[in-house]
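Okay, so here's just one chain, in structure tokens, the form predicted alone.
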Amino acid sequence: MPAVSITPTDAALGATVEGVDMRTPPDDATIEVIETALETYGVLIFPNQIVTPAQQVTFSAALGPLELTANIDARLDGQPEIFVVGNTGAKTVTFAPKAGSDDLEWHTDHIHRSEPSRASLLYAKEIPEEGGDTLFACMYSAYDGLSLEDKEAYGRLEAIHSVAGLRAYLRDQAEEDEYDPGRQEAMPESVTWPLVRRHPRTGRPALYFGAKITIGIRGRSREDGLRFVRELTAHATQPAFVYRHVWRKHDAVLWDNRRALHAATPFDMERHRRLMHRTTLRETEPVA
């Protein structure tokens, strides 16, 4: 195994990894280093990776089974495991708010599916001259920052998640006649997961929800549930818990959906291009 160095950021999560070449499938020892670092730091940055879509898929598949995006139109031709995110194609696929808005779509990937995502790998092919950063919030820190009373109460709560919440947000970010979700695979109307989940690798508790895709709390009214989610989002994404990744071309960023929320920040889509390729690792352990 080549020497792998890991340098943590100054934030609550995130580390830069050197010594891994994604053009080559990782061996078992390298996979163990990556998996340990992923749980420890939540977000891993692999700079200067020059990879083809096939190489990204092969590298990602070595870490675990992959799943396709439900957005059929956003699958890369010839390599459907790649989810194409950006504004360079016929349809814009972005989860960023309008320029100037701070209404971010904090989420953990595929929480609204019966099999969520355990990790995601995003590769930067084109980046805008300004804006288009990605924020990551540590849900270990967010849980640890709760009062003892809230920890006990939240441990008994179940959150309800639905793609309808995401679609409502996306409609709000576009003119009504511009919103077009494209061809989509069928999704469950909603799924329910514990609000607090324990990481299967360490047992450490983390909050598990999304700002828009979480549409309620079981046993509460719709209005009370949405108010709870708004207040929880404000707590969980406070600056002390957040790492901001300013993208460079050929960055590859791997994050742990079990312990991190992420959100795209706006950029001027009329002036700048942003093109990212994402591979998504399916959850292989029980959420409960």
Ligand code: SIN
Second form
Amino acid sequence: MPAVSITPTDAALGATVEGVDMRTPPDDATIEVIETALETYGVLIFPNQIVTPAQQVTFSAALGPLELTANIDARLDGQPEIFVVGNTGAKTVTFAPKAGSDDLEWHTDHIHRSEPSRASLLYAKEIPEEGGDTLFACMYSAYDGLSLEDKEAYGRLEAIHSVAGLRAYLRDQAEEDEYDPGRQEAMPESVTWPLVRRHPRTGRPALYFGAKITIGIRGRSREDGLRFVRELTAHATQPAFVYRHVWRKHDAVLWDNRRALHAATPFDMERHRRLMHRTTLRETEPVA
Ligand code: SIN
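Can you now output the form predicted in complex with this ligand? The one shown was the form predicted alone.
After this comes the whole thing, all chains and molecules, with the earlier chain placed first.
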């Protein structure tokens, strides 16, 4: 194994990893280095990876079982494990708001599924000249930053998640009549998980929710639940807890969905192209 160097960011999470070549599947020692670094830093940046879709899939699959996006139209032809996120194809797929003043769509991948996602790997094929960054917020820090009272109270809460919440956001973001979810695999109407989740590898408590995909808190009215989620989002995504990734072409970023929320920032979709390929690792540990 070539020497791997890991340089932490100065944010609450994130580290740059050099010495890993994603064109070849990682051996056991490299997998251990990556998993330990992911456990320690939550977000790993691998600069300058020039990989084909097949290589990205093979590399990702060496880290664990993959899952497909429910958005059938966003699966790459011939390589369905790749989720195509961008504005370069026939249909735009983006989680970024249209305008800088709009709410960001903070989320953790596939929280609305009965088997959520453990980690995701996003690979930058084309990036805009401006904007289109990805923000990552550390949910350990968000939990640690709660008062003792809130820690106790939130530890008893269950949050309800549904793809309907995400769709409503995307519909609001679209121009009139422009919103078309395309062909979608069926999803459960909603799933419920504890709001505070212990990370299966580190044992640390983390907040587990999404700004739009979390549609309520069990036992509370809809309005109360949504207000709670809005306030929790403001707390959990405050700048002290956030790493901003400004993409360079051929960056690959791997993040731990059990620890990090992420959100794309807006870019001018009329003028610029942004094309990302995501592979998504299925959760293999119980959530609750
Ligand atoms: C995603 O939410 O998986 C994509 C994030 C991004 O486009 O920056």
